[in-house]
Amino acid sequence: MSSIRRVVVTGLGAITPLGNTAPAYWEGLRTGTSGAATITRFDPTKFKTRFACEVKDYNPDTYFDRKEHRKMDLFTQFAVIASDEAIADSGLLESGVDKDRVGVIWGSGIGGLKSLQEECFQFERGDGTPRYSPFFIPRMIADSSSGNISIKNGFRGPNFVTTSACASSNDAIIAAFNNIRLGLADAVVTGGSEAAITESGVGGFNALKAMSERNDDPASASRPYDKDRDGFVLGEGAGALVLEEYEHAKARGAKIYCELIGGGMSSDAYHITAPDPSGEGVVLVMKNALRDAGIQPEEVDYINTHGTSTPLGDGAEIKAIEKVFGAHAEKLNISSTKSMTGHLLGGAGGIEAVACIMAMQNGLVPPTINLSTPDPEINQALNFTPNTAQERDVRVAMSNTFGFGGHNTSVIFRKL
């Protein structure tokens, strides 16, 4: 173990339904703002769910020239924007870093759904002649995100995308963490992005009966742990971190936000969409993360939960937290920032890692909003940080993300 290197966070970036930079995103979290509103990306009139958490005031021309962004699906645009902010925040490029030793490991559960849908619609409307854009495949494939980030910055280290549904970002963060720990890279740009607010995305999740249908009041629809929750709210955007080997960051005088100390993975091995109601896989993933971090459960101050606002998932995760943390569970701050951002699917872990780190930086735990009618099936002795942010010295924060297929991931950050 003496050869395992320490890993720190030196840059943050985000584009989210609450704000198009990391500071703007944090302001939305701090004030308990809902990002949900009627869908503008397409006409949702005939859909069961007619609202989502879209990125607001987004114009690709602000970030890219027109020729450039036409070659990128929206999820890749979000990835590049968030990573640009994180890289600039880290000062990595200005420091003369060895680009052969900088990687990009990104997460996306779905990839270029918008591009796939558009090309298929266009073909169907035609006469059967296959007239596809030469950019179709490069826009659609999930690894176009990490590829574009590395090309733009000249990073020639490890480069790939993880796809494990809603656990994708955390899997990317853990892979980046391990590449640095094992000496395969000195720094890695990591995180995740998603842009699935499309006809096929909304229609598909409606068919699964997974999304809220609270069309009369979108702002209150994402309500983790509330008795009246009826499904998740779809979100979009990206969250990015620059992870760096500790001595490398110190040597170049980098600003250090915190240390990434552990990552856990497990599988429910239960069902392709439903969580295991026993929570055994979730118990295992948190134990694995704590073991990897070399800390005791009592050292954790805050858990940013998966907390999607689904009837089954919320309760299973809380039962697992009670099993892992015992009496300490009631001393934790717990919150689901998905109550504000909606669920970014494969991008969720990226923005939620940023939320954990900002909570540490600001001594403030973001709330779970819309928690008005506590669910009697969920232990209300736990502190869900209801509706209003709470001051707390967060020294250790855990972020959980779980995906369809039973993929479970957990990452742990600690103040230096």
Given for the second form:
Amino acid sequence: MSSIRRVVVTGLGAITPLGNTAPAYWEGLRTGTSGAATITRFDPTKFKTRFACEVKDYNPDTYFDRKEHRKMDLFTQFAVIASDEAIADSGLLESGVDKDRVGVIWGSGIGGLKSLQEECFQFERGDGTPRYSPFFIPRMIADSSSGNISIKNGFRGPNFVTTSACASSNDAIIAAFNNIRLGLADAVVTGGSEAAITESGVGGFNALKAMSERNDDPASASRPYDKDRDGFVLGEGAGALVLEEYEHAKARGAKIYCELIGGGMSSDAYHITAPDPSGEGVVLVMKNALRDAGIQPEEVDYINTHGTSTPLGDGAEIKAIEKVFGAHAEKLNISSTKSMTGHLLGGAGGIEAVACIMAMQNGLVPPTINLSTPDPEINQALNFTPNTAQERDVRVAMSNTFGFGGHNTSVIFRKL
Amino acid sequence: MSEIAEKVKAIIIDKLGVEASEVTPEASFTNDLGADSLDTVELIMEFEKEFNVSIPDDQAENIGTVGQAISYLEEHAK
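What's the form predicted in complex with the partner chain like, now that we've got the form predicted on its own?
After this comes the whole thing, all chains and molecules, with the earlier chain placed first.
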């Protein structure tokens, strides 16, 4: 292999509970807005949790013709919408790019949950005659997201979906990074999406006792690092990046946001849903990412944490940060933007990468909202960027995501 | 136009997202109305549901135009 190729970010897109474009999303992050509200996608009356962070004012007819969107689960619709924005932002199509050299590597933890649920309900209600839609399987399978993005744009390079629960997007970003570094593609559309605010999604996570049940005040329910946190808040949407080989981006005069300099992966090898309280897997993943990036811990300015607002997970990640960063831990800006967006599961890494890059662009770190009673079990000498955004020249940003199954991922972006 | 023909036409407009003016008796689902093989399977399923009939695969293969669908259903609908 010749020298390793550098990878930069040339396009951003997002559809989130805070706003339906990347700039609208940033506006919500910057102002510390909660995206949580009572669930509208189904009647949640009998559920333990009756709120979530839904994408607002969503009408598929705005983006697709009706025949088209009927064939896509909501998670694929979100994937196509965020990707379209990122691709347009990158100017890739207008540049006459060789589409054989453009890939799509997307992340989704679940895939088309609503489609699966609906078809099963329908069969159950019938007389036993199978009347499954021919679009059922293509709507449900997780890779219909990357498939649809490539079909729409004619991108014939590497194409697949990564599934590692809530780490899925970061795994996709790392796979995209590696495909470009290794010369297998010149550009890759990456990120991830999820749309699990359904009866089975909410019921399933409730059964795991993983979600907040603060039904009387949804907007304050996602409260990472706060003493009164009681679980995560389910979110939905998509975040997309166009990653591109540096020389390729320069040659076409592309706008370059930043460089992706490192990706780390590790496994807890501990429990299928509970985080390892020792945080060893999380220490390992951040070390792996720093080593891959070839930088010292002291060079990092901002960490967008996994920080889902669960009693166990938040503390373990912070302990791991203290271990990896030592005295520098207190000089970092740390924030969990899940306090505002909720937890997008397999889509989390996508929108959080967008948050890191926009923090760099704007010299402003988005806050951890609802941090009113700091948890004494968590070292509060660390700067969690509580409640309001803080100005900072973010040169290096790290984004962590961890998933059920014990998957840990961390990616690092740096200003050029 | 018969009631069956009206219903068939409405289903085709709905599922294939086409204009009413395009849904002529001679119009082929795949050649004229933009259907792919999956769309055609879905159309047949909708006809079965709407008209409470079961269309065997070997007969479904012969339903390729709007007119063929209407004649088949006028003959077999209960």
